[in-house]
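One chain follows as structure tokens, the form predicted on its own.
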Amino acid sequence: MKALQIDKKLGRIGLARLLSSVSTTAAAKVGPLELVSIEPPALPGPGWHRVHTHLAGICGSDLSTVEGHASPYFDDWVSFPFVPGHEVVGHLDDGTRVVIEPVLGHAARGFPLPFDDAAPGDGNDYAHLTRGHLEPGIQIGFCNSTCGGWAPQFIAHDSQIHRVPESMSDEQAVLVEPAAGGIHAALLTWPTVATIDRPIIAVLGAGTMGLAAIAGLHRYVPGARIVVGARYPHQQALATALGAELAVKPDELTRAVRRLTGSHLVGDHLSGGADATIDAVGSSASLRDCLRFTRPRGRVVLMGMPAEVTLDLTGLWHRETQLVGAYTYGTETMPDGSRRRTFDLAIESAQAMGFERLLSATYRLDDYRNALAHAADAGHRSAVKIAFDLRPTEKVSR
């Protein structure tokens, strides 16, 4: 079958590291994503399943990797060659029609569970990343034992697949993984602000990611009042309609909330701030913001992919201002005290929130240099979400 595959050429990365500067599609020319002829994966055992893909999106990290900027940290956590594609919605050799969990958790590697009914991000210790019957990898689409759905067809373990309801589309549901991601990050911010009748939360960025955040504030923390720094005018728009009170240009959020929040500015910090703040960009820039107007004692969670930053913290020493990371999903403890699968808020929110609206556009998987660029520049082309459509009689639109 044919797929995109990455595989480990150093001078490759090396080069496309160079060219990302010029663009992507130069990247993707040179780098180490190719088009190339593969077997489909063997199934390991029991529990295990072929997927065929019908959409599977392109996210920030799969671009890091494209053009060469993706952190040598995931060196140890991965197996190359790999096809990328963990967002992605899909059918059962019966025909069923599924959504992917993509992390590869103990239950998919033959290791006993965390806790009952854990899902596979759950665990305190990521030994089992890299152990078991598969080869390393954090996710389908990490993996070379795996496949992912840059390709026809990849493998999942039961632990991982999530039946999608009849009533939902594959343009919702290829959204059903980034909604996840969204929903677990604003839910990180609920210790902070549960004690807060009207918390202020803000968010920085409003990519698919952001969006996702937000949409998870306006639905499972409530009485959240959000303010959101959109780069783009569409973005300031859907930030809106999915539950913000209001959006501005990220260079304004910080007189936003100082507004909001009656602060002073001292230097360039707030002397208060928002109760808590998602960074949905993860650069040293706009690390730095958020720092600079989540109050005293309030809480900055880390959406976007960090990498390599440089910035002063001896502001978040001062302030006692907690850092939290978030990385994909699992099992959330609600504001109610109950306990969900972060998949289950997902699929549901992704349907009765209208996530399909922000598909921008698909394209077939040879047309993927074009499909890089869009993805790479969606901000500048009003667009949000670009994946691929590996459907055999569906029309690909942009």
Contents of the next structure:
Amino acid sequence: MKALQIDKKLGRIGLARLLSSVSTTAAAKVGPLELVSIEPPALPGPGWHRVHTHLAGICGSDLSTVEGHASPYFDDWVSFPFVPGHEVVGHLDDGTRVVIEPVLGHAARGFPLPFDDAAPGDGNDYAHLTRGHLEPGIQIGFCNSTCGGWAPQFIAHDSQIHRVPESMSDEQAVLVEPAAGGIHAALLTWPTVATIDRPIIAVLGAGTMGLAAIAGLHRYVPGARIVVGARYPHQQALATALGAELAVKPDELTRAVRRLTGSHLVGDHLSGGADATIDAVGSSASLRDCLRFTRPRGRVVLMGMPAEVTLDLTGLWHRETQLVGAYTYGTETMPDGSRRRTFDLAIESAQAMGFERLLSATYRLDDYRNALAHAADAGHRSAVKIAFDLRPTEKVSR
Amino acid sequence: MPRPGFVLEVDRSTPPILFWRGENFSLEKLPAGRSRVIYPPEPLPALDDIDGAIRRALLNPHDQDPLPALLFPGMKLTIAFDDVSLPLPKMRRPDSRQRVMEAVLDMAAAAGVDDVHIIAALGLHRRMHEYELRHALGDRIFDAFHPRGTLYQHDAEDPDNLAVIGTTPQGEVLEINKRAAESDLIVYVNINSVAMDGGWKSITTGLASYRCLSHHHNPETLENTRSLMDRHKSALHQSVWRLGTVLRDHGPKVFQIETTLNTDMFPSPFGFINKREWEWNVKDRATFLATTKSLDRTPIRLARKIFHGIEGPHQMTSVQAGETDAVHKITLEHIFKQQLVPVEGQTDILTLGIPFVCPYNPDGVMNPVLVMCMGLGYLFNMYRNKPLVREGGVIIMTHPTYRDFNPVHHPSYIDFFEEVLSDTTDPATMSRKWEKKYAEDEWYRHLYRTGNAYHGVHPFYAWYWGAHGLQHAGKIIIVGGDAPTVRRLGFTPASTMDDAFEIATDVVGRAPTISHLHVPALLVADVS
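Now that the form predicted on its own has been shown, please provide the structure of the form predicted in complex with the partner chain.
Now the full complex is given, and it begins with the chain already shown.
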């Protein structure tokens, strides 16, 4: 079958990194991603299923890999060559429509669960991610053994499979995985704001993940007053539609938070600030800004994948700011104390909040260079999520 | 003998006309046969013996006893003075305020008065820096009073140092600086650059609280102020005069000293600014070219430094002292003698070159809100009887309108631009919805009281200042401005003056008549 595959070719990765600042299309041409013919992966054993891809999204982490910017941290957590694609809706051999919780957790790798009913992303030891009967890989889409969504078919374990409700379109379902990520980040703010009546929570960045976090805050963090820094007008409009009280340009966010919180601006830090902040960008500049406008003893949830950053952490030290990563979903403790699977919340949210509006364009697999260019420039082109459409032509709806 | 102002009808032989564009200039060709340029009168001669004239004014006041007769040992004397918002550009030393205040202090010393406080009457303006106080008052006064804490700046947010004098029949509360209110005599030292200033406005705004100012610094009053330069047709001045009556009847004795300046505003390197374009000689043309080309290549911060460093050669043309009403009447005669230009009828379009400075950004940035204030608040209001442009006509301004703010001077302006103007440009709506929040913001209050920031409410006042112009004009166009910033102001951006005229045709048709108010040099158009 034809699939998009990334191989660990250092020269290509270096070249892609160089060219990516000029053009994603150029980076894709020379980079480590290629359209190749490969054999479909074999099923490793019982409990594994073949998934036939309908739609597969292009995520920021995919782009950073394609453009050669991925952190060396991942070198030992993935296995080359791999087929990307972890935001997937497809069907099983029996026709059941499913979305995939892509983390290759304990169950998928043949290890005991860390606790009863644990989700793939749960657990406090990641050793299993590089062991078991699969090659190393944190998720489908980064593992040589499973293939990924940027191919007509891949494999997934029972523990990863979520049935798609009949009423849910593929266009909604392909957004479930990023929605789960956003909801997880939103719920990570809760421990800091639990005792506050109307907590002010800032979100910096309003791409797919930022918007998903806004929706998560709106639905699952009671009383949250959400203020968003979004670069483009369409992002600001979507942020407001998904529950933000205020959406401003990123360089106006510090002052917007100041006005909402009634704090002072002392130097370049607020005297108070947002009770919690979600950084949906993950750069030196975004982290610096979030630390400046989050209140002392507040929490910054780092959802955007940062790679290497340079930061003055004096403010973090002085303000005793908590900096928390938000990688992925699993089992959540809700504000009312109940426990829910993030993916279940995401499926509910994607339907209830009409997430199909975030899917801006789809491309066929062989048009991947244009797709990647569109995804890399999504904000500027008034887009949010770009996806590959691998459905037979007659089923393509967008 | 200086030549009076006049109206030039533009014909084919008329050279391009000089326009300010912030920290630079441009020459614009105005359409022949339907354009006119209103030129200001040339600067009047200065007083021959300024210090002698000041002394004579203090000894021969209008409708009041001579100053020495009002001074006695053991009295509380407060001298208040106009702040750094004028004159523009700042005048060469010695400043008129220094000259007048030194004469007053000499008389106070001779009378054995030793309880003297000197207060900068800055209202809700920013506190002056030390170098600005030294420039306005001179080193001798600064060094004698400032270290002892008897030279300081009015604080409109200090509840312990404000006092209510009384209330007008319309319910306007006069609340002013407590030290001034409890003094045996207030001597007010004024500089009058324009007809708007002086009179009872000096104390009832310069030493007032926010509560007091809000009675007249509001959209309704400013929309009915026609114009700011014509106090008898100004709702703002009517309110101020009512408050002045309360002060006169229930407050301390006031000895008002007003001075006027001629319009010799720019020194010789910028001589071409003061001349009429067809009288430019080769040197003027070369200077203009060299200046504009150099400024094109000069970083904006440096260009600002150059312009704000200019010290104007303007000189005192009159000084009068005594009872406020009597004094101000004479002051206005001098002002209009220098600035008034008779003009027949209105036109469809008014063009205005917006300079680098207005009263609210001395040594600072002419931010977008101030561009609006300068154009629609000040320059549009430079009229008596009728505006130069007809109702529903078009106002075209030239300015780069960069999105740039001085965060030290204008912290609330940044939020006003980002938050309020994103929501509304309507003065009444913003007053209702946003003003209180800004007026009571603790951070702005802190910066106003302890730093060099304008009061939190000040951007609203700057916007209200243009309320009449905003209401009057059918369209407002800014030539050469940053387009998103211009749109945020609610105006239309244009790349060139020709583009602006083309855009204006939607409102005023294909062959509109045009007036250009030629600044610098100040003028008031007396429109019949």
